[in-house]
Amino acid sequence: MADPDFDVLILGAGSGGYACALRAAQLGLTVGLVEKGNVGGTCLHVGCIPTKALLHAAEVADQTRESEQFGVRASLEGIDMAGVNAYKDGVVQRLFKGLTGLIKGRGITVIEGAGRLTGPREVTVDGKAWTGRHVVLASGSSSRSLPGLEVDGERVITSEHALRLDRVPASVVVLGGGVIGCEFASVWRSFGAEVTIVEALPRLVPAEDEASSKALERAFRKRKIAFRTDTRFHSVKAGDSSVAVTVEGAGGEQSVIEADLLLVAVGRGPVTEGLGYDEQGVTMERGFVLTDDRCRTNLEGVYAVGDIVPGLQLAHRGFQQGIFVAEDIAGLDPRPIDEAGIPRVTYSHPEVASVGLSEADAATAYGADGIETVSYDLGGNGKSQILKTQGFVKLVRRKDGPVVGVHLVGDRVGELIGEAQLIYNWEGYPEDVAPLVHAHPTQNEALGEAHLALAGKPLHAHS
């Protein structure tokens, strides 16, 4: 095309579109970035940062509750939400100056607006229309909610509004038992709420291995957090002052359960209507835009990232997608990213986190006699005594071949999936990774552990 505006014309500046400018950037790319709201989208402001800072204040309110089984005499006389959220909002408002710097200072041009696609290889924000040699769609995704289900941000609320919160409720039911769902059961219960999460299918966080699902069921019920699995929504009366949420079991029966609050945590989905992708002949599906494996579309030179793409909603998939597509523009030829090599983590209390393949996953593609499974329990690890958390690291493998899975439980497990996604994604055997020295006393060690007993030579393990 004749003298475009940019070579990468980028419409959406969240996890996926900012990591595409940085990186088309440096590789000496001209970049240009439209964005309606802050750059940063919905993992900076209202998603992935501040929902960790909530779970952050909510660990320290447990550990200042329970802080005697230490032999430190602490109590807590109450939660400040207005202090909670002016630390959240410290901790955003640093990220966000920081990400402004870092496109400031890589070149790229920010074009402040909703922009929409309507031309091949364009973009035109309040009127203007942009150019680029190339176009990535990056416009992300929001909280879903169900049919005749009308979310009034007061009773009824998702995680944007719950974020926003002035105060611990006294009760909440949380619609939806998947990661959102169970993050914020897990904030409300520490601060002090009566929670029931309902979910539809038969076990909470249900993309995670059966194991995980149910280690997370039991430390709930250890910590009061009311579930029902297997029900489904009904309907809700909002009242001036609390809500009443009719369910449906599986057999039929319904019941009401009332609360201050209605939280709907059913998923997100994507941002495309109105954007023009569909006029553009972008190829569509329920609302997403697929894509081949180098997240090209159908159209000559468009590229789709992050959320508006069918797979995981995760900010680490969508950045990792972003610089993926910066590279591939630039001729560096990036092998195409592995869905099930990246890792996933909810960040509730216990943590539960993942990479790769479920064991029922890994028994559907390779046979039941073609798998290994191995769990190392960490109450043998002294990091995990120290800590009093409980759970677990499961490892599948292929019969005689490389470890396919990794599931972990526990508190601060999260920081462990870094070193089991480069298992898996290195196609590591057991008998790899069991010679490399883990430092002790870490949970760090647990894998390790887990490594030898898949090996064939379990050390802190009974027989």
The other form holds:
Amino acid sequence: MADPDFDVLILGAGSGGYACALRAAQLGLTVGLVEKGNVGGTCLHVGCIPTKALLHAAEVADQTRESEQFGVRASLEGIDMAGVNAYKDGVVQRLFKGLTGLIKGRGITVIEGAGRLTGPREVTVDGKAWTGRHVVLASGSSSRSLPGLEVDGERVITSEHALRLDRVPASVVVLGGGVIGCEFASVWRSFGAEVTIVEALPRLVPAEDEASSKALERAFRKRKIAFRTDTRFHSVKAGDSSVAVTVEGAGGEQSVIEADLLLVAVGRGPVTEGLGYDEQGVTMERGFVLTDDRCRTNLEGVYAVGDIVPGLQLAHRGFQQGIFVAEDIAGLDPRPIDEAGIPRVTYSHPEVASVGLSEADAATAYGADGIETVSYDLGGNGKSQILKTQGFVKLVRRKDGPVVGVHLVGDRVGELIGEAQLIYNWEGYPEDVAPLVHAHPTQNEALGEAHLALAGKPLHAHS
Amino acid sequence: MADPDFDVLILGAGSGGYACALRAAQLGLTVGLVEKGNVGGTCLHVGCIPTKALLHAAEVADQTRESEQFGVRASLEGIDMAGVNAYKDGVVQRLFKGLTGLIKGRGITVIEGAGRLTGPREVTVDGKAWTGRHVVLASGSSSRSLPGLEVDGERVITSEHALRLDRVPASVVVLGGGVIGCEFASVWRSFGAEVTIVEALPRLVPAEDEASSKALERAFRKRKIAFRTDTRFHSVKAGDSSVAVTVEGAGGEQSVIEADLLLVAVGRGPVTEGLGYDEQGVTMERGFVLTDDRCRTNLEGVYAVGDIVPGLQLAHRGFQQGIFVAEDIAGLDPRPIDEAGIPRVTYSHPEVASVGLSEADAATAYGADGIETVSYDLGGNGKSQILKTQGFVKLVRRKDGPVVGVHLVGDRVGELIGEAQLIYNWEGYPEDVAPLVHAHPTQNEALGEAHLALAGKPLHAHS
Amino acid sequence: ETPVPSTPAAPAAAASVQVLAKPPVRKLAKDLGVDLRSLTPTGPNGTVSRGDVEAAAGAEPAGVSTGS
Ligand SMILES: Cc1cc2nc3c(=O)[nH]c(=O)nc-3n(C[C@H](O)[C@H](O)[C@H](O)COP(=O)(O)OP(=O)(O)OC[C@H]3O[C@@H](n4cnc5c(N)ncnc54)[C@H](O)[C@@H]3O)c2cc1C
Ligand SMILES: Cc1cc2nc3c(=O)[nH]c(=O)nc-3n(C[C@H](O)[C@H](O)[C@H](O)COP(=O)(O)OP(=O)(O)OC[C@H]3O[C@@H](n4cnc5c(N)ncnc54)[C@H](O)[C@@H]3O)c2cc1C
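Taking the form predicted alone as the starting point, write out the structure of the form predicted together with a further copy of the same chain.
Time for the whole complex; same chain goes first.
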């Protein structure tokens, strides 16, 4: 290639793409960033940020509804969805403006329009071909559906439609009990809707440690969020003002659930079709782009990051991979990312968070005799009592070895995952953490107590 | 001594005393725990726990009052102090029950009554002398006042009275802008009172980094919490239904502030008078018991822990010292505690938290040229935007060295101090933290961003 | 003593700073009085492992002095 237009040419400006662009520019590389929508991608516009804004409005609604138990006399008069949306959109807009400024400030060339890989290091946008010494594929993901399940955007909707709803539905069926399904179920319930979650696997948030699923299910039961696990979608009949969803239990028995809406939250598929990846010979599998542990595809100089690469579909994984690729291109020789060391949070009420291995996975990896676990109940944690939240901190360690898994359930525990991730990724021993007594009264103290217990010296817990 | 009654005899069952008892019992030592009030001490009954319950009720009140901006229509009808107190007392009672059960479960002998050190290893309670192979002094602290300032418990009160108030005062003068003063100011303001803080030093929370004080002052100004720094108490005139407080500015000019109540929050003094410490020859200074870095007093076999020992007056410092002493007695040779590594949190709205050195102290220790700092504004942090809170993460590192100070301001940031404390105490470098991209969107992500910036690779921040 | 990064931190290329061991291991080494630079690293990516430090300090494998 004679003289490429950019050192790094990136297709897609979501979490993975823009993080790569920002870091590459910082390292003195010239960057072209192709985006057909808005920089920030799914996460900023129709993912992480708007959903968490809804979840915060939901928290405010719950606190207001339940304020009496704290001695605060108040009445919840209703949810003003126009107001909720204005708040949500305001947060998105402010962050969008900040991101746009950052990208501009670092001298990145944003190329607006839909791009296609038209050569091994060439992306064509609106008939114009751009070349890069390196190309980074970062076209992200979109909501998937099931065979025979048609999303109409009115009665049968995806998360994207759900984020634009101008009303609180009276009732919803949520298809899929993973992170996104549980988050929307939580929001709608807080806003007053009747919610039923349908999950094909035996438990909610099935990617989490079994104990976390159990605790979330218990909490949802208390909140009167109905859920049917081991239950599959069979068919749906959408009427003018409602849907009738037929589902099938483990034994094959069918039943019908009626509701205002059906949210399809059965996972997200890669956005790679028709983008020329195939034609250029990129190795793919079921639509995903395959890479080695340095985010390299089989094509020389072509990388892939974010949701198009099999693994956790999380914004900060995209950030991490994007930064990694920029540093790899710049010759900084960064260390491969340990996928298990990426923290996971479900921001429902209560929250579920984890890093490292579940107990089951750790037992597989090290043998059931090779691990030890401890659970610290938030009932013993002052701050959690003050918040009136329930849950636990569960730790998994290798016997006489480091902590290899941290699992948390409870309101606000997502914020504790930062500490947990350091312990996991730095291969801390409970004995390293135990002497560092935590601030009282905080929820992070519960993490400290769990480490004290695992180190054989429980403080506020029975030995 | 022939045959002492206990291996460890502890005077006072507050945070320091009971933690020592629990750990000692766990290590197989026999323990006597002398307490004249309730096990749990200041922290559980009239300190950390009840104040944080009030602060949570305050948060609920604020969220309800300001719910409209999140699209939640609600009205705050008032604060039901009986309800607030019932909630607060309920939390205390539940934890008290748990602690009582723990103490019992570990086979600790609780000796009820006021004790006095009547021999080098002897404590007398109600005329009965008990002996210990080791004695641990843990009699804690109580509210101090100023010369000429008489606390009447009605108009001129301390935190203990404040926790029992059956009404929300219309207006309060808070004398002292430290942690306790700022926390009560924050609660009362949230409950609707007019609040004025009077602080003799030049800034609120003067023990914190100057930037934290500035940010808290800005936030309080916005909340219309009045404060006068560089201002000293001169005198007070308490009437039937109000107080008139005369204060004196830096230039000596006097002014009078009228209010319903005056809260005296000018610090806490050691509870050591009349307890026989002096007579037994314990080395003391201004009422505090002096120890070496192994919590040992000058008397063989006599230790001291908690608020009676000069230093941070924090419950978890008491825990840490108590555990340390138990392990020291058991011969485990624990490592001395780094006082700077103990996290500090002010649980006001917004919160202030820190661990390690302030910028000023770090500059003194390592030279102004020997340190680097970075501030990450919460304006760039998605979750903080969602919560509509402002503040920052400020880091201080030694040049090419570890992080030696972490300073945080913002709602809920107290929970981030767990991660910060690991970084400080494990002497983490920003470069150790930077590759571990944090969960999005969390507030702990801001800690990650600050470390990225300090490692020279800011992500969501201008370079 | 506090270990120094193996490469000095240059503002733009600071990501290349790679410290010799993970923080808890560095802390352990410090507590046990082991100089990390005196060790032959056997951990991944040429880092000093906990085992290296414990071996140097002559400690038991678990390296824990406070377990009950
Ligand atoms: C409802 C919901 C909630 C979520 N919540 C969280 C959460 O709380 N935390 C979390 O970590 N993750 C969350 N996620 C996941 C997160 O949004 C994704 O993991 C992340 O956005 C993936 O980043 P990416 O860069 O791979 O792709 P995307 O963010 O999808 O970005 C891809 C970009 O490429 C552009 N693009 C695609 N094709 C082309 C083309 N041909 N030409 C030009 N541009 C193109 C798209 O317009 C888009 O901007 C959530 C997702 C959803 C749907
Ligand atoms: C309003 C307020 C809020 C606070 N908030 C926090 C916070 O959020 N976080 C935090 O970390 N710290 C907080 N603190 C500080 C914390 O409460 C103290 O640091 C902690 O309680 C000190 O523990 P201690 O064991 O030294 O003493 P104490 O808790 O004071 O316990 C001493 C015990 O000894 C008993 N005693 C004393 N003399 C005798 C005697 N002669 N015979 C028998 N028994 C005796 C007392 O009855 C008491 O139970 C707060 C304090 C106050 C006042």
